[in-house]
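In the block that follows, a single chain appears as C-alpha cells, in the form predicted alone.
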Amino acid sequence: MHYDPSVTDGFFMPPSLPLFKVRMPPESVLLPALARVLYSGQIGEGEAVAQFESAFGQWLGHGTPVACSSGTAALHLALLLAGIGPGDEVLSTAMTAEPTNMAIRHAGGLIRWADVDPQCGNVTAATLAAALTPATKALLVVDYAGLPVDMAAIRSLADAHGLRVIEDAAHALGARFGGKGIGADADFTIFSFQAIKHITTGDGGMLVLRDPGHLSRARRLRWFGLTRGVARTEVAATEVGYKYNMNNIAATMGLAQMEGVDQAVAAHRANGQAFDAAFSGRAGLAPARLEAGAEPSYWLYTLLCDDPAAIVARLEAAGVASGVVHRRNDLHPVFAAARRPLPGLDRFSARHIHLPCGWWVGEAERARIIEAVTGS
C-alpha cells in the first residue's frame, strides 16, 4: 500500500490509525488568539511574526530565525544566501521529499546525488565525500523521517573543502545530535510547519541563520528585495526578491503551537523508542540505524524489513496506515540529468517502510502496531 497524504477527499478513506495527523492546540488557546489577529486590522507580516521568530529562536537555542511562507521558500532563501546560482553544483540526497531538490533548481543550481546509508536512508560524511567534485559549492543534507545526520562529521568535511552546509530539518523538529539542537552545526537550517509536521502554521517554514550577518539580506529576499518598514517610494531594490514572508495569521498559530511543542515531540520520541526496542533482534526486521549521539524526533518511524509488502498488508488488516511516503527523487524525470548509481539508496528503498508514531499513537495503538508487525 502506498499512502498518499495529499489525498484527503472522499475518494480515499484512510485506515483508522493514520500515518499523519494534523496537530492543533486546544480551541481555548488557539481560537481567541486567531480572533484577535483576524480583527486587528493587520493580518499580513507584523508583530506576531516577530514574536513567533523570537519564541522559536529561544526554544531552539541557537541561530537567528527568519519566518517564511513555507519550508520550501526557506530552503530557496538558504541556497541563495549560500551563494548558489545558475550552474553551481550542490550535493544532495534523492531520499527526501521533492521540495528539497526543487529548491536547488529554483536557485538555478545543478544537483549531484550523494548516496545514503542503506540502514537509515541518510547521507553521511563518507557518502558526501565520495560524491564531491571540484565544482561542488554546497552540501544539502536531510534529517530524513526525523533521524538526525552526523553534522559534526559533515561540518568537518565542509570546512576542509570550504563548502556551505544547508540542513533540511523539515522532518526533524526537536531532534538533537551530540547534545546540540538540530541545525547547530549548519550554516543554514530550515524547518517546515506544513500541515502534517510536528507543529503546523497551516503552511509555513523557518530559516535559521548561523551567522546573523545574513539577516538583513534574508529579510529583503523574502519581501521582493525590499526593506520593510521603509516607505516604498524611498527604498531601492538591488536584487530580485520573492514573496516568501509569513503572515500574522500563520504566526499566531505558530505561537499557540509553541506552548505544546515539547510534549508533541516527546510523544513521537517515546513511540519511536518503543518501536526500536520491539523490533530490534527480530528476524527479517530492523529499526533504522541511529548515529552515535543522535536523538531523533521520529516524525515517521522507519522500519527495515525483508518483506515490506507482507508487513504493510498485516498493518492494513489491523487498520494501520503504513508504506513508502516519498518517491526517491532520482526517479523523477525532472531530475533525470543528475542520475548516477546509488547502490545504498537501492538497498534502502527495497527494504524500508514507514509506520505512524506521532502524538496520536497511544499505548493501545502502539501495541496494535507491534503485534501486526511481529505477529506476536
Ligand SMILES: Cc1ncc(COP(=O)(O)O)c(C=O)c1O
Second form
Amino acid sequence: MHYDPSVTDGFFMPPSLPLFKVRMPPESVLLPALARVLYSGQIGEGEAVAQFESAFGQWLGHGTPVACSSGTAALHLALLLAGIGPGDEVLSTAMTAEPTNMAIRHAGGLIRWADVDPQCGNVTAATLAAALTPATKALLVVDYAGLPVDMAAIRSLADAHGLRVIEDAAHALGARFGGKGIGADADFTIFSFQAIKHITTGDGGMLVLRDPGHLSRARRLRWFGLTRGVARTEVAATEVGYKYNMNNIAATMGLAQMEGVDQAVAAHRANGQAFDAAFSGRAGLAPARLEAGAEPSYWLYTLLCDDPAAIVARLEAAGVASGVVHRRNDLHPVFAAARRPLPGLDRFSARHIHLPCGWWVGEAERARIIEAVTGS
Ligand SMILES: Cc1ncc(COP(=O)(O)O)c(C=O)c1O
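Requested next: the structure of the form predicted together with this ligand (the form predicted alone having been shown above).
Below: every chain and molecule of the assembly, starting with the one above.
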C-alpha cells in the first residue's frame, strides 16, 4: 500500500521525511532480471555473482572485489586476511555501527579505541598514532556517515609501523579522497548492501582486496574453506571457513543497482553540499569538518549543533526525522574491557545529529530542512 499524503482521513499530517529509505531500481529493470534468475535453477553463488563482482570492480576503479553475504561477513574476512587472530590488537573507532567492532571480536581480536576528531566523528592519522601500542597489528578505519577519512596519511602511519589497514566504507559508497575512489589506500575495504545503504541487495557486502594475492584464500574462507568448482569429494579444507558467499539473487539485484549508482550518490552529494553551504557560518551550527580533498557521499548528513535537542524538535515539527543514529560503541557492556577516555568522541557525541540527505530529499524537502534548522 502506498501512503498518499493528501488523503489522511481528513486530518492534516505533515508527510514524514525519513532518515533512511530503501532504494530499488525500476520494476521494469529489476523484475525481469529477478524472474530470470529465480527460475534459472541456479539461485546460489554462480555467474551473476561473478558479473556483479566484475561490474563493481570496474565502477570502483581499484582492487579485487569478493562478494559476500553481508558487510559484516566482509569485515570478518578482511580481519582474518589481515592476520588478526585471538589476542591481536586492532585500533578502531567507537563512533560506528556495532558490526565494525563485533567483527574484530569474531576474529578474536582485542579492540583498542582511537579517539575521533570532534568536528567530524572520524579517526585521523593523529588520533590513531596517539592510540598505537607496540601490540597493535591493524587499523580499522570507518568513513562514518559517508565522510571519507584521509587514508594517505593513515597509510604512511601504517607503513611506518608495519600495520594492516582495513577501511569500513559501509557508509561511503561513491566517496572519493584526493581524486581516488574510497578504499584505494587500504589493504582491505568493505562495503555493505544492507537494506538502507546507498545501494542494496537485500543483504550483502563486498570485500575489496588491494593485493589480488589474497583472492584464492578469501574465496576459500568465504565458503567453508573449500574451493568452489572442485568436486566436494576431491577438495581438502585446510582451515576453518565460513558461509559468507553471496547468492545469485542478491547479485542480480546488485547488478541492477549498479545502473543507477552514480545518480544515487550524486543525489546524496548534491543535498550534502547544499546543506554544507546553508549551515556554514550560522551561529550555533557547523557542518562536519571536511579534510582538503574529501568528496563525501553523505549517506547521512552530519550536523554539529550547540543545542541538538532543539534542532531535532524543530525538524520533527516540520515532519523530518533526525537525531543520533548509533550508540557510541564504547558504551556497550560487551566492549567494556576496551573502555578508555575519548575526549574527542565526548565532544562529537554531545553536538552531532544526522539529517536525511539521500536521493529521496528533493529541492522542496531540502528547503524544508534548511528552514527548520536555521529558522529562515
Ligand atoms: C559502519 C558499518 N559497518 C559495517 C556494517 C555491516 O554491514 P551489514 O549490515 O551489511 O553486515 C554496517 C551496517 O550495517 C555499518 O553501518
